[in-house]
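Here's a solo chain for you in structure tokens, the form predicted on its own.
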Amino acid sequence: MDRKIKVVIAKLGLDIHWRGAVAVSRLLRDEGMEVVYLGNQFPEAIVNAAVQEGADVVGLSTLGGNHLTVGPKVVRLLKEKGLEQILVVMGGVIPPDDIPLLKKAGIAEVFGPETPIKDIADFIRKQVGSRIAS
């Protein structure tokens, strides 16, 4: 890929955790990544900066409990606009029963907190680069 990948990563609804949210943002930075943060946002919001920023990648974090309802919404708006390419991941902590729910609404992948900042950088250049191939 000749470009950086563009990341917007938004804090779900009213969710008042911002702290894993800016680290993350940060090392994707580090990572080579362009990162946009929106704080917190509304999905609408979120897509129209996605659309504005033309982002790769939307990341959404939550700690608020918000996430089954909040997060396909995303998603949902995102194709309603004919965006599917843009791959939407999240982060927080995400009880494990409901990650499968997440991944069936179109949330590609959901990463704990303790999880490696390489682990999420790999994921999203694998899935961005497939995207774009095809």
The other form holds:
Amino acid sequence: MDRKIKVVIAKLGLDIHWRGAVAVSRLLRDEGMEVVYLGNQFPEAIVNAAVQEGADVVGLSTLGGNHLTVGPKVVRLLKEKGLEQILVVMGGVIPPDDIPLLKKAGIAEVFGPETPIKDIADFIRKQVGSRIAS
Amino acid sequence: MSRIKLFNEKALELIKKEMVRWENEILKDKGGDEDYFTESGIPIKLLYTPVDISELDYLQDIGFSGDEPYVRGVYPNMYRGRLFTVRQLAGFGGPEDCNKRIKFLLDHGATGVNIVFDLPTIRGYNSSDPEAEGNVGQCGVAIDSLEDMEALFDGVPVDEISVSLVTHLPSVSVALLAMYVVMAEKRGIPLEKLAGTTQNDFLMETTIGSAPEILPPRHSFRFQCDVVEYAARNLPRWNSISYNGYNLREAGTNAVQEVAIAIANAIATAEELVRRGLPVDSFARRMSFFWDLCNDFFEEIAKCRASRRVFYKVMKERFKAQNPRSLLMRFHVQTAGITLTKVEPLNNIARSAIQALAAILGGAQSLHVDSFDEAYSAPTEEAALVSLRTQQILQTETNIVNTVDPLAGSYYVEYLTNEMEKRIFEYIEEIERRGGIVAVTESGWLHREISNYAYEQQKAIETGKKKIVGVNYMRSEQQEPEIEVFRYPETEQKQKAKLEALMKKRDNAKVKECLEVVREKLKTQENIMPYVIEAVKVNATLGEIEEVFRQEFGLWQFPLT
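Just the form predicted on its own so far, so send over the form predicted in complex with its partner chain.
Everything in the complex follows now, all chains and molecules, and the chain you saw is the first one.
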């Protein structure tokens, strides 16, 4: 039997805008995923939580401008632990020019404001769904 | 007092009778009332008549501007006497960068500034703290020390303009207000001349802000009251608190909750200060409020009018305030960032202008108009100028500022005003039944209320029940527009270098001594402000002062899952 996709969602660093992250957490649950919302955390703690929870996906939310410095750090730390299979996605207010830089750094996708939850859920299912079913 | 109703019984009977005829013969089945609600869930009828406000007593319920119950506005001649303050946010980079933006806005006719701080400053960390990485000078200005505060306001006439320090947390309000006061003293400006606002709302620390590092609600609330008390004794023109409905709304509340939560906090503050021995008239006149005006045009106007009547009743009936100025609710408005879209960003100019119009019709004392590029970055200079110009167009070209409260007497607006007032009081009562604003924060009840609203709203957008132009309605086919994005100047290294130099040249023994005094005083009931001011004078940094708070009071887990 298929297990649920497990997503860990965190506000990245000091950013205080939690509305989007909480709404997305609850909506992904409605989409049938298991979601752990960490609140605000720094990269080390996010990665530790991802390990502990056995996460398939790490979702990072930031509207605070720290995406370029702190976001890639999460990817790097996962890699150091040999966990590059964990999908890292990001949401928030991200200037368009920064998106290619984030992708280059290993963030699989960046979801801006107004992204329908279906798009986020479909993307996640497509990326990790087959792995879970197998 | 007996009530003298605005409409006589005979007229009302006739209207009711005629309305039945109208419904049956003319309207027939074209009404469809069941599907229409305001944003906060008040049913909207097709048509309002005197019957909907049949209980209204003009003099008791509405009255005149600058007179009880202040529904029509807080000043007798309103905008003819003083236009609302054109107050645009400024804050990015280091203090030297931000100083230039302040001067740019003042040179283009702004009459006050709102200083926003970067996240490390907002959360009480120095720019050199590891936790600050990536956030220094982003989304706000970095302030680490008195020297930074001096650089921020270098050449800015702080004795002439009003300055709002958007300090969010009370603990940070304590430190930054201390720096502001010392900066002014060093320039020889008497404290009586300082006009402005500190945000200083403990809900920003405990409800709207979040983990990992926040002070427990009780201690945060104490600092909030310390600032109010200090200002009541020393800064006669300083609004010591701006009860922040805005961020509650942005995080996830409706208009009724926004006002009710803010006033519940005002009630708790007033009770605490009275307990500390201050007469209500010594501080109530310096409490101010901060509203978020979203897209439901009439509900927002009604909210502004109703909130003034609620505050008036609370201060008059509950706290027995005598001074008329204690009874006035003055408020700042910012247009709603949450309503702005990333698609077709120029549409946001229309949204913001409509919200700004509602603010003026609602009688706001000051206004910030959001910039159209908000979903991309902090505003570019061009976008900031469009916002400023929007305000100036409303002030000078539309004639709407020349008469007071022009929507008074509208059956719909008066009905909505009554309904909002009723619902605001009910929600305040619910908070008090649960132990008051500090208790509902500690229990996480408030967080759940906010989270539930945000979730329901998002679901309504996902299902198309709530329509947003260009997003889920008339969906934009436009490619991602070319939009110039604001880039923050490099700040982290500069701030770190300044901090290092400061640590070398200051008297570190004195700093330590002052911080120890702060630590000792935290264990007492004494107001902390004077001791923090002494620490600031010897160049204790923001992060050092906050660290003492954190060590003494510990951190609080944000009850949100």
